[in-house]
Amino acid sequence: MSETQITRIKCVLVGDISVGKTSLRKRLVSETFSDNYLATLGVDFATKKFNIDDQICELQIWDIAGQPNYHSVAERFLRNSDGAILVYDVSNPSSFEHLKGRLSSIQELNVDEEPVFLVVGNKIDLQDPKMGPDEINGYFVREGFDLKEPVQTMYASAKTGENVENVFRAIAKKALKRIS
């Protein structure tokens, strides 16, 4: 009898402090969510095993946290990524104007072989995206970014679990894709 192969994807969760990051990863993994708000120290790290396309991945999910004090930690971190899910809350626009400076981050340090990326709009259970996927593709486009393919953008609530196990599906989906 023959082993099931698993490919194993390396993937970010990056952006501020209190966009929900560590909520999507707990409600994917354990699908659970709580009120209590604990900031995450350093790193957190979690595994989903999918079925892609009759394909096995394991998501290694590796959640980074978004204080600014913690960005020489991330770093480590974020290096051969096969993808990173860039955090937004869409309750906050400013920590989706932050998200640049995390995809700088991500493409200086992974320069041999970029991963691929999602941009997630997190609470929407709080309140609709004022944006749609064309205007964050186009401010991605504005702000310089070279980018290999348009900004995919997907739009979530860890609160409720709307659409947050399509979210990583859709990045593990992407890297498979790039490194088969």
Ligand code: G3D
Second form
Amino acid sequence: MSETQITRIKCVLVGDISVGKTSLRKRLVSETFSDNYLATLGVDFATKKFNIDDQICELQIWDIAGQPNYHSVAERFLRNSDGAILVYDVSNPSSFEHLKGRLSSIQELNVDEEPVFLVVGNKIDLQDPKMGPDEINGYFVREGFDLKEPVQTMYASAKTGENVENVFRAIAKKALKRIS
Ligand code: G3D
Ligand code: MG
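Since the structure above is the form predicted alone, I would like to see how the form predicted in complex with the named molecule looks, so please show that one next.
Following is the full complex, with the preceding chain placed first.
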């Protein structure tokens, strides 16, 4: 039997404070590894293994708290990530409007190798999303983003757990496809 290869994928959760980034991560994996260094930065780290098309990958999830120094910390992690999950709260329109600024930063920070990204509308237990995935893709196109592929949007609820695992599996799958 051949030795099992594990592909490690670094993924960052980004989005406004209170959209549910930590709740999504905790719903997927409750255990986190947080050393002193990461704790002072307000960063949590968790991993989850996925088997995708007979490939085993370990998704490393970086969850950055919305502290005053958020931007500099987030930049550091965004610079060498393979994937980014852009989270908004479907009951809070401004959290969606702020995603374009975050996507711009991701693109500016990674001019050579852009990470794969996925938009996630969280808190669907509170209300149905106002915008569908095609509408969201159209929005980013109209905003003038130079996109390698259409924007993929998924909806989830960290509260009920609906679609949470699928979201993380989807970003792992996208990153694997980009790497291989
Ligand atoms: P953040 O890490 O993005 O800042 P948190 O967000 O995960 O800390 O969540 C912020 C608040 O939103 C929390 O409420 C949390 O329970 C709630 N929340 C997260 N996800 C969902 C969801 O899917 N549905 C609902 N209804 N609430 C959610 P509190 O009251 O603890 O601040
Ligand atoms: Mg948090």
